[in-house]
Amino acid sequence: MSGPATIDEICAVAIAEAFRGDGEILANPIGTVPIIGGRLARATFEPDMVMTDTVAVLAANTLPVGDPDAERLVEAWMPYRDMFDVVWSGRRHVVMGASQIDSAGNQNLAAIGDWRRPKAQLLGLRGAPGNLVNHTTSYWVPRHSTRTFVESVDVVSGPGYDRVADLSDTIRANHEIRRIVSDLGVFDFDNPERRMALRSRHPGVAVEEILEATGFELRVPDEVPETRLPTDAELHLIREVIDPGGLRKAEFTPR
């Protein structure tokens, strides 16, 4: 291990923190940095979580990302069809991406522009609607800008707090947007209005920079702490065990 923590490592730890307290659930982080965060959480403070190898088995050991031939200590087989049973049960925490997200947590990964004639066709709704009404969801946004943090999303893939406010008690009880982690800071909805709030700013990032890169009025507390740095043990796990090839760095570009 050499050198201080870098932004990619700080973000991975912030994602790991989103799983703190989850206990015995299926963690489903999607994407390189979220997977690193999930595996880090499981290897440290959330050992009861289970994670897939991103294919079809639950692996008990901490796997390196990007290595399909890594040895797996298999706990169970998890084919795709079984995933739906876990989704309906609510014992899952997924980390998804967001091409757009608004102040109420509505997420878009389907299309940019009018859905009838979009400027850009993206992934589609995918499993986002079912995720949001059944279990905890967090988001990873590697490039924080007014193009992503928008006043109103073009298409609602994952419903935010305003969209579920008038739905059943069961849906509202299961609906939780735990965290949003971007390359500038960490955000949550832990306020009575259920509006996005700045939880922490990453080291070296000013609150003003975050506000300028956000296309809506963000709730900001009087004191904004810095996102915590990785411990020496976490840096060792990230650099030597989980991502020795440094794949996490590909998601970050200089500002």
Given for the second form:
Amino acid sequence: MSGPATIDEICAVAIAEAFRGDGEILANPIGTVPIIGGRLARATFEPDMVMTDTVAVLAANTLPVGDPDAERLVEAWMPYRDMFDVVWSGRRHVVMGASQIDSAGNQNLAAIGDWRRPKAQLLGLRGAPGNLVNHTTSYWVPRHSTRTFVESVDVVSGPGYDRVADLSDTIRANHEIRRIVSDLGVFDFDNPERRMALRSRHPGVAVEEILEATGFELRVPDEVPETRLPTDAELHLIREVIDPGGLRKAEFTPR
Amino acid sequence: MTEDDVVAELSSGMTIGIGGWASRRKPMSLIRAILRSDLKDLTVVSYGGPDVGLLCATGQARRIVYGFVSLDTIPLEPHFRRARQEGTVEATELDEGAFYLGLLAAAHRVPFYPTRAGLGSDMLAMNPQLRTVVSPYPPDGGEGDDPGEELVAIPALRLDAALIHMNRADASGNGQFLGPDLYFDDLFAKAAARTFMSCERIVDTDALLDEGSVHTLKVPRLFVDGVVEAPRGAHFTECPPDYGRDEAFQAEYAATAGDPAAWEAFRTHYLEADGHDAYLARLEQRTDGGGPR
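Got the form predicted alone; any chance of the form predicted together with its partner chain too?
What follows is the entire complex, opening with the chain shown before.
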């Protein structure tokens, strides 16, 4: 292991931090950096979480990303269909991507433009509508810009706080957008109005840079801390155990 | 049966469910038989992969009912994407779990199953046919006359026919999956008026437990109306443990979405091959011998 932490490693640790306190739930990060973050959290401060091998089992050991042949310590069969039982039980925290996200946390990964005939068909609703009304969700946006952090999303796949405000007590109790991690900073909704707020800026990133890259009025506290750096133990786990092939670098494009 | 015998049982305008998931264990030899036929105006219900993309590319699908359409290693199915953006196919886009409940309702012959999925999102606006129901029971911890919770009523996704691909089957239609995931193939069979199943190999009934435990026999003949033996019948999608995905072939297929000449060449060479054996012979001629075994 050598060299200071890089932005991909800082983001992985920020995603790991989103799982802190979750205990025995199914942590379901989607995407390379989120998976690294989830596996890192379980290997360090959240040992009770369960995680899939991204295919069809729950694996108890710390798997390297992108290695379909890595030996799994199988603790349960989890075919795709069974994941919905977990979703609907509420015992899950998913990290999804967001092609667009707004100040109330509404997420779009379905389409750009009018969904009836989109300018760009994206992934579709996927499981977002069900996820948000059943369990905790966080988002990973590898390129923070006014195209991704927008005033209003074109399609609401995952509903934000304004969209669930009038729904049932059960839904409001289950709905939580814990964190948004981008390549510039970390964001949350820990305020009475439930509007997106800057929680920390990544080292070397100015608050002004984040505001310029955000298409809505972001809440900014008086003091904005820096996102914490990975510990030596975390860097070792990321570099030598979870992602020895450096796949995490591919999710970043140079600014 | 042969693939063409199956297609002879289908007709234009039908709602057809297709098993597998994204680019995994899709009944591709049956799909190609549809592509060679005159069938049109199909409603396709699928955890979508190249099955959906191909039926969009030939214009035989009028409507797609889906939660996603993906090629796994290529996240967006390019032919489907193109059809959506050009407005050449109608879309019923559902939450993936809501889609599952629609199949379950059809299998159980009830009009709907209730769920919270869709409340708050644009799923209801995108699908004006969807209705909500109010629970006849008070919420947890509520009093007897407290109003019940509003839920989305996901209507039964009734299928005229289902097409699935299994690793093994016997001649009377008992199907076996040997890979890590059945996906929803058993539910597609139960949700359909008629189900046609292709398989890698037809074996004697007394050999069904040779390769897998009793837990792998999830598609009983009770729900199957015809069996087709189609070795490599899921190509180019994966069909573990028999073979993996043919990524080179899939990439070639995907690239045809933006290139009419390449699509025409791909279509005439592979899709119009006269039957599954002819298709396999053309795979043999590829420089890589036709991908993973």
